[in-house]
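The chain that follows stands alone, in the form predicted alone, written as structure tokens.
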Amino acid sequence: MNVLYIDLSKYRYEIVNRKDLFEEWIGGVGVGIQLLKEELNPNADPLSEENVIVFAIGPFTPAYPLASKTVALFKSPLTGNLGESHAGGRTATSIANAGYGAIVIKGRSKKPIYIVVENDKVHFRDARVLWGIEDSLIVGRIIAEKEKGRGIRTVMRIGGGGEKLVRYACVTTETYRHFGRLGLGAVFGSKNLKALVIIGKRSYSPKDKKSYKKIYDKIYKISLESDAMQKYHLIGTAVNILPLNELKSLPTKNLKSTRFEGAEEISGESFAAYNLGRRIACNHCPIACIHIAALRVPYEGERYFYKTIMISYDYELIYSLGSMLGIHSREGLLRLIHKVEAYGLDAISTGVCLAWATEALEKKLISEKETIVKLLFGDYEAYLKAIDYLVRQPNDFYKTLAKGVEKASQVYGGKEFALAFGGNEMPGYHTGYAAHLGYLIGLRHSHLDSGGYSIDQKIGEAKPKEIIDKLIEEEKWRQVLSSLVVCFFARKVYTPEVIVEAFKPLGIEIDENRLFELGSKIYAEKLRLKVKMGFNINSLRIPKRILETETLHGKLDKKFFDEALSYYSKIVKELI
């Protein structure tokens, strides 16, 4: 399996043969944390050329449905340690026809550049006429009528977020699809990078056509008829906006509460009801999860005119630019997801971000002068402007909130109500103590490292070493699915069982144990580098405002957190 080494302070590139590295950590989250250690200097500035960029994608990226993500691993400029996110779309696939299982991009362009890898062959293209444009969508679709290979190509851009070093900017894959966490658009605009495109021609043949014919009808039959990957097709993942509401655990207005007056006018099935124009798939997916929706708007100073905007929705967007902000209007809600999508920031971020802000600002910890605008919960014509601030950064404030409400809240106050585990914003569920400690000790600091929030509601009275086993557990689990890659919401479809059958007709004899045993292993090596980064355990900070608020198991203990950490202490000086 080859790996293409981009060096962007010299403008060469080399292709390497590390079939090594595919056959012992399996792909994706295996071979990128490997990769990462070999060319990144753990201490490293993330915004310095030192930083390096890997794209990995798995053995079963071209085979199989719903193999459909990417995983990029860097320095994230937001935390400051072991960045890692994963996007759908068409990436995986085009990295794959392309003949790549991994992309190493490291250095820092003299000038603004975007990069064409087509097959063998990588471009360096001058973007300075493209530097400056802040919507990532018209960067979009101005490299897509340059460049040739529509409909088998990706096009991965930053907006101005990420040329304004905003540390939690993402990257934008096609239109809808995001590299979304932890500021790799910021690592993009660091290096003068605008863009990179890959062009992929190859076609894949595995070595037993019969039996691999059979296992992959076999898990697209499971994928369209499981009751779990159903509700992804029908409403989304905005179906929880109701269920979470009632459970007394949807984040709102900066978590001053868990239950919001206008979680119905936002709801997924008022989405559905009242919104949703199309809904589509990622590369190699036959469910779409992807959720589409239209707003007409109208055309400045014309009465009868207007132009349709499509926009992507999902349940953290609508807790991080909706309850969060106290939005009941839908329409002013799109408003706020388009704006984000515009300049590619993180929406969890940006989101937490803007609700400490106007909670600081009713604190009178900061006033109209730093905010310019002033910020009221569902106000969202206030917070269109003050995402405007946020990438324009006309002072002070603006360039400090940019960097995180960690570092805001260090320099302002505010920190009790500033919500960030580990320096990365909260995700969309405050359901108990699993959610919390899994934001705490995730690898990325994110809800997908495991699925806690599910945890919380599945059991009862819990031990803090019960929860903290459990959370590890799956998170060692998930390790081998970020290396195989598939997409999470498929866990349920790619059992221990149905990876063995799948890898064989792929040439590839692999156990159940074996699995089990990789993703320990992988485990590991992840921790590993965190700590060479700086992690610390003991460093971890816990917002006392998940204290304060309610949740389905009533408020929260301090106490339980700190036997819980005190445990996971233990385990990360065992495995380090």
Contents of the next structure:
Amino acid sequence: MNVLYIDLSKYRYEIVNRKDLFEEWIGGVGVGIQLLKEELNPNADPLSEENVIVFAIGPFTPAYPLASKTVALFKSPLTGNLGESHAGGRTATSIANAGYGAIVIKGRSKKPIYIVVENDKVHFRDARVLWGIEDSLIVGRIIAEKEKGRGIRTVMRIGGGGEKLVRYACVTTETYRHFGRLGLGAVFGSKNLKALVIIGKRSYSPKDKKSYKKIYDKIYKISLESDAMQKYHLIGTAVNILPLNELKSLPTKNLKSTRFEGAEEISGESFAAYNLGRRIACNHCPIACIHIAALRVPYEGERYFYKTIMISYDYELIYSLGSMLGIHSREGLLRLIHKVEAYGLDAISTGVCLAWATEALEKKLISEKETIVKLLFGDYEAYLKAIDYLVRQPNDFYKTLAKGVEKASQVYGGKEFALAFGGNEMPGYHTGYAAHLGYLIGLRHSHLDSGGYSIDQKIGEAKPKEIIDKLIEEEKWRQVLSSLVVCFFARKVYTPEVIVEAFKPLGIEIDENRLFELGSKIYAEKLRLKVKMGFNINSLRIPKRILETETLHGKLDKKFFDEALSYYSKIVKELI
Amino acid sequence: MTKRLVIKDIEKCVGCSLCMYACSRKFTKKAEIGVDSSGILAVSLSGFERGATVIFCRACFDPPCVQVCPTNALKPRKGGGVIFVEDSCIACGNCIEACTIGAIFRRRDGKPAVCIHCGYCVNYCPHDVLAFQEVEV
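Can you swap the form predicted alone for the form predicted in complex with its partner chain?
Starting with the chain above, the whole complex follows.
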């Protein structure tokens, strides 16, 4: 399996066979961590030339459906620790078909460029003309028209957010998919890298062709016919809004509440009934879970003129830019999502930052001198302007808020309601202890580390130790899934049994025990790297707000967290 | 009467490309993982905000690609479209240039990949875009 190394400082590239790494660590996260260990100084400034980006895919891409994701690893400019973000679109299949298991990007270009990887060639293209185009959709369109490879390429790019080094800027791909969390967009921006295009057209033969086709059909059938992925087939992730609201778990108005009176209006059901205009798929995925709303907007001041914007929505966006900001209006919410999409910002972090700013303004920790516009829960017009300010940063306040809510609350106060964990803004689940412990100890401080929200919904009364054990067990297994790399939405399709079976026709013999063993090993490797980057369990901050607002399990108790974290810190000591 | 791959409803295409992978896999003896020999291409319409579509041979009765083939590697197929005799092909690429709708693709070895209207991909079109149907000749 080949790894492509690109050095932006020298405009050079090299292709190296790293079969060694892929044999030992599967692919994806497993291999990516090793590449970071080799290439990155753990003390590097994330926005300096020293930072390194790794894109890695796994052995099932493009052999099987739903192996549609790419893992990005880097040092996060938001948290100063390990950054990990996954995206679908055509990223994974394009990297695989171009002949790579991973791509490593080092250094910094002197002037704006974009890169085109065309099978075994790398072209460095001048991007001075593209620099300054704030709308990531336009950037994608221009590059798509200029470059070849229609249908067999990915166009990863940044908008204004990444250029202006907003620490939670994302990298957007195929218009609607993102390396969303932890600021990969700012790392691109700091490297003067506007876009990365990968064109791939390779094929190879499976070891056992007949059994390959058989297991392919089995996976295809399970994904469509069983209920393993039903949720994503229908209303999509937005289906969670109403039940979480019912369960007192939907963070609302900066988590002052967990019940949102406007939940019905911004529910997945309402979006499906009134706005859903199209669905599209990541490459090699039959589900097509990407739900796109059609928003018809009249021209201002001109009669009988309309524009129709297609806007992708999901649960996390509806939470962060909807309930968290008290937005009832679906149209207003869609316009906020579109704004964030155009600039290439992480929706979760943007929403949480603005929710904090709104409350800080309410509490008079800051004034309109700082916010420029009067932020008020529910007023989407004000938030639309504030998002412009986050990118353009006209004053010190927005310069600081563009560094994340942790940083902003250090400067302006209001830490107790600044909803970040390990420096990363909170995802949309206030379900109970497992969710929050997951954000605290998860190796990327995300709800996808260990699915704590799901544990909360299944578990009754539980001891701290029990929850930590469950979280770690799940997170270890997810290291296997994200080394393979299959979509987490397909986790019920790719059971250990199916994985073992799927490996065989590719000529790889592996048993279930070995998979679990690797999950634990990769978990430990990642943890060690994080500790080297400065992760310290004792310095984790628990925002007071999460103890004040009711969850599915009632109000949460600080003692429970302390006990859980002290148990976890023993585990950490043993592992490193 | 003969069967051909046809479009049932192009507006339903989600751009998943499963047809492309199916095409590369269709012959068990030559089954490939990837898209190099796919005779069908799924594309977005200048960005997914405008949706997606598939491009493949529409089975002309007087195919320009056959006319420009210097080695008879492409022959007219009964019922429309072409038969590709790979061993006769010298990878000149004339057929790729000649197809008005760009439905012949260049493999990495330079030879063409073209739909042979076998219908295998239809089994993997999850959203009813493609169909394999009898058509009047």
